[in-house]
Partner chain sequence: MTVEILEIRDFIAARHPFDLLPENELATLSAAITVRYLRRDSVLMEPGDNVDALSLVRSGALETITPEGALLARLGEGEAGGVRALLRGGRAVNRIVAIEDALLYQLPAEHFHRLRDAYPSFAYFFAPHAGDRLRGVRGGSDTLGLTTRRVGELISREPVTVTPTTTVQDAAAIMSNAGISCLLVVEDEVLCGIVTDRDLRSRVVAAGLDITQPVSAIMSSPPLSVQATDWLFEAMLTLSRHNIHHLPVVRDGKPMGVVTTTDLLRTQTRSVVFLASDIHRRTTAEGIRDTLIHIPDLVNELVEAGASARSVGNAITALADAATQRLIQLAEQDMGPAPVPYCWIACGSQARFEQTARSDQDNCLVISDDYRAEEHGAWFKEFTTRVCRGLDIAGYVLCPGEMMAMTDQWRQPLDQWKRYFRRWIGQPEPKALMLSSVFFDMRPIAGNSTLFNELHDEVLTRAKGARIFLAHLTSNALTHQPPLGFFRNFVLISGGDHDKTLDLKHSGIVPIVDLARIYALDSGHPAINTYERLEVAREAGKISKQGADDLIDALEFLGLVRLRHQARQIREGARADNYVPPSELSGFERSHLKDAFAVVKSMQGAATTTYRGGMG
Amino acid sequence: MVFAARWLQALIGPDLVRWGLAARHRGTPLGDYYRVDTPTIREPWDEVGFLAVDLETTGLDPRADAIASIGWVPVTGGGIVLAEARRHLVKVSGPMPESSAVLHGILDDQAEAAPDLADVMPEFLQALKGRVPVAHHAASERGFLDAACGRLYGAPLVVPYVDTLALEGRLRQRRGEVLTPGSLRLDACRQRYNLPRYRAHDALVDALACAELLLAQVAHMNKAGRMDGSHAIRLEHLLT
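How about the structure of this chain only, in the form predicted together with its partner chain?
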């Protein structure tokens, strides 16, 4: 089923696929999600709703590893709306691998007491409705969220992502800069835009950090002389 949808998407485009998925999965959180269209790529960026999202996971493989926490914050009208920021720990079966426990500061008993992913995903999909997800190195979020939807609802999460890492690479290559290893890491990118250094690293702070980076990137795309005015940048310029 998941593979069929992928094949269909490639053939007829995402909107029809979403429509089909909405019809097929009516009544489930994912079906509800699909009933609302994502913005078209020609829309000015500040009229597009974005949702910066970050996951903390137990490993790198979406099929074998689990989501341990999720954080998100919307970007609306060119600003980050903290009122709708959320952070959830997610119950992980089995002990947290030591390396990631250290990395994220999530302890086993905290993860034990957390809700199941099935209880968190509906709220996330509700927040994502009509919005474009944004992540730094979006492949990871895309893979884990898609896999989660596949497991929970038997359907993929078909949505275009804005990847601030890929965007940064493209912007800098266009300016003729040579990319060095590590120079596209979130903290390194933020420093170049005079964004503050955050001490804590949890899913929400990283989602916020990513959202701020997006604002900075857009502001500097204007400077690069793409076009004048705030409406000059459209969603298509941010997708990679």
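I would like to compare: after the form predicted together with its partner chain, may I see the structure of the form predicted alone?
FYI, this one's just the chain on its own, none of its partners or other molecules.
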């Protein structure tokens, strides 16, 4: 089902796929999510709702590994809405891999006591309605969220992403800068805009860090002119 939906998306476009998925999965959290349209790519960026999202996982493979925590922070009207920010631990079956626990600090007893992903995803999908997800290295979040929706609802999460890592790479290349190993890490990107340093590998903190980075990047684009030299930044200029 997930592969078929991706094939149809490439063939007829994401809007028709979303409409079809809304009808097919009516009454489920994913079907309810698809009933609300995402913003069009021509909308001014500050009229678009975004949802910065970060996942902590048990590994790097969405097919074999699991989501251990999820955090999100809304961005509305060009500003961060901390009152609607959330972080949830997610139950993980089996022991937490030591290499993962060292990074995010989620221990076996915490993961065991956490709610199931099936109980967390409806709240996340509700928060994502009508918004565009933002992540740093969005391929990871896309892969795990696709896999989660596939397992829970039998369909992928069809939505455009803003990737602050890819956006930073484009901005630096436009300035003629050389990209070096590690120069596009979240903390390294934030330092260029004089943003404060946060402790990494907490889903809520990293989502907030990503949201702040996006606003700093857009402020830089407003000052320097967007990719083609004009100053009207629309959603299409932020998407990967």
